[in-house]
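A single chain comes next, written as structure tokens; it is the form predicted alone.
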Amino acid sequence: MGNEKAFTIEKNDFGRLLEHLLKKYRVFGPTQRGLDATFNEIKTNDQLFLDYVSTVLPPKKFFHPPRLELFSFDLHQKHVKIEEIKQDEKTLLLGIHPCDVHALLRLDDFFLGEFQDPYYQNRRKNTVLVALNCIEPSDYAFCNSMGTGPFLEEGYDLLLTDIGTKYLIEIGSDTGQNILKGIQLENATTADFTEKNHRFKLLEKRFKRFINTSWLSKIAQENIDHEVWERLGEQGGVSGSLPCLSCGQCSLVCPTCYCYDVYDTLDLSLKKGKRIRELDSCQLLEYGEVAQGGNFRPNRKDRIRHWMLCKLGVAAGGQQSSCVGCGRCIRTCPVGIDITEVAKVLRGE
């Protein structure tokens, strides 16, 4: 018995599927860079590195870039000429992991909610997501605890699962269904889905980090004055870590951090310029600075607390954590701060 919305393709034949996708889209996917992986443009099958564990930077960079030119302006006599910079090119993200798909769904809530951001919206609607279920959890990941991995159930156009010598391909949208038109694929069988479920159960047992999310946002909110914030910001010693450096590394690699700054740049004539949007971080001293030198968060403990509370769901009123458990912040923190250990301290464990 098969599934009319699922197919399979042999791994050694995957290049045929890629060629089919390249005819319709500009494709970006995971590529190997030393011991790490990063998303780059893909033009040939041998560039793909689908066996990756995690990328250094999340695919968020395609929708909310670190630096984005919003528009250019030209002050000509008494008139101002404004030219918006748009991205209308059809793109396809191939091999995006479940935690990063969930991160995009959280960014959707922010950028496409009551106040819609046209720059994010334009990139989002012109991008197809071909997700890839994980084959091995990162040593730093805890997505299983957050309900965001290692396998995916929503938010994709197509979903790939490694089931041995072939990939299971599941359709998640009309767009995904249309993409596959014109390419010959084998129908998925019950045995294919049995193998998928078997691999999921094995994968669940290989996680090294866990976090108890039950009432966690409420617990964090009720512990605003907990000594852990002072230790994180000034003393260190939380699970062996040194004090936070307020370097902003965690914000840079976080797939859900969306804070940004906007500024204008002018040329020497003072007639032409550009408006730039650039990623910002609440970990930086300047982030909370206001007029006449005032600052809402002058101390490192205040800034690390604010970032942690946002990740633990306090900023969203306890409705949803902005953390998807990818573990990038743990991996890249230069002093070894681990959000899962902080959660345990808040719980008194």
Contents of the next structure:
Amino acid sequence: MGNEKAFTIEKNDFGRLLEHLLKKYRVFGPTQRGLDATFNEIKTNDQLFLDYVSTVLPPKKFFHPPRLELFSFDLHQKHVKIEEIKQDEKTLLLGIHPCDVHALLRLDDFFLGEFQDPYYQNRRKNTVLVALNCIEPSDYAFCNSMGTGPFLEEGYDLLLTDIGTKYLIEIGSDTGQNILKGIQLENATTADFTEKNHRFKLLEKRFKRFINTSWLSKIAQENIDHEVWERLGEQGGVSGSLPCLSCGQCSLVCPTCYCYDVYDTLDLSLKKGKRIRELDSCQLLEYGEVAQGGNFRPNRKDRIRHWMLCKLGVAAGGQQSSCVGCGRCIRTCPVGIDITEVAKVLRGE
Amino acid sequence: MKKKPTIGIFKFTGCAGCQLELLHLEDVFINLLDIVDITYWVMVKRENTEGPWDISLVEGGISTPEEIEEIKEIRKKSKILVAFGDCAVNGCIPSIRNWIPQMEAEQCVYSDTSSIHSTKILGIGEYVKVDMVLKGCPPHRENIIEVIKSSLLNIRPRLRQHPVCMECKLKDNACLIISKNLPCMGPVTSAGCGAICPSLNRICEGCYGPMSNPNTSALADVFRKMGYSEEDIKRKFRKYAGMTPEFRKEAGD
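What about the form predicted in complex with the partner chain, after the form predicted alone?
Now the complete complex, all chains and molecules, led by this one.
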């Protein structure tokens, strides 16, 4: 970490940086909504809520939108006419936390790996990431155990760290460097970095949830007949939880769950329509449905097991869809299912 | 000119709200009339013809012996019969009276019950074969159009039976159960409404009836943990879909 590449800005002067960013980009960042925070468009500094703990939906909603129109089609002529619906706008995500940046890196593996998804690629290419190291771990987070937080080492264009009365600004890419051209900022000092390290050490001690990840995928894989799945799916629950409702919230709020459904919708001419991609959830009965009424996962037990295994790096996407420890699924679960507790039971702890 | 497919719209025991929802299509209603011919709709039209119909939308539950005969007649004259809204699907709010003795219910309304012959209120599927089910109190306009379009194209309509939580989360709402400790029916209720109530910080009342494979007993336990009595819980499950096998378990006998 070279000091020459880092700057600081006073917190009460942050509006100046935001104005600078707004000149070139549509900016999205955390805003306060009731007791929770959500990512929304930011037009003025007072809308910004950088002291947030976590958001309801992760920033995946900007790259892999819950409902996306892929293209429109017209069957009036002999040849089907198809028009792509493209999103080329330059955007900037401000205040994205380390776990969510790590989640994006995993989504990159999936959407930009062997098969390139143009819709995801386009959004990713046109979006600048200004990350923000966590100030306080959420009561539900365990990123520290997963190696994805609370401070970030990679994947950002710019990185902000709260160091008291000011933010430390570190540069992570050429884009990040270019963004800061034309704005007057203080150079960071060694003392600023000392303060950052000091805060990191304090933060690490404040986590309330942990997962022992050593051999965890292997252990999960070998325990697909464990009685914990029956308890989760049907009765008993795990460590004070009730059995799963199959409501699907855990997978929708998960920053690495990417499963989607694709369908066509026609307008009333019955000739023109759109192809839609919508987030799906493996917790739903219909997800495993195939022709002739067959279903790969007809029981709740099978579905919750599938999701847990996926998050523990076993099923489906393996590491691409595995857990980053943000804790959103624990926070939102109406019956109190906690993946860290399930992991303990699987380990026999 | 090619003859347009015909639609008949009928009402039994219900509030006519589903038919109103159809009228509320407003901006696309004219386009709808370009592709179909509504030949029977007493609430809206002066001149109505007696079928047959390509698509029949039936609103309301069945509550008298006369209605049983009428729905059988409509079935005979319809190619595709749609249970239009919760009352036609499972009895909905009027079915609350099924939990008290028939005579008692009749006496609540009529001073002289000698000419009243009512039955338990049930969905039309109890008496005739139903081809499509449009859940909701009332069904969402998008779903009404989806059913008409897919009937015309002879394909399966896309009516997801997943929980309201799906639509609620996609709107970036915080869960009302965990953030406000409110007894929301969302986790067991079929989506299709677009999570209107939770988006306005009101709990889901369960008006679309059960989702596919709901875990009603776990949600009832959530309500118990919140401090709700057995009677409260029964009332919640009876309100819109107490007659369905899924909710019946928690709605009691």
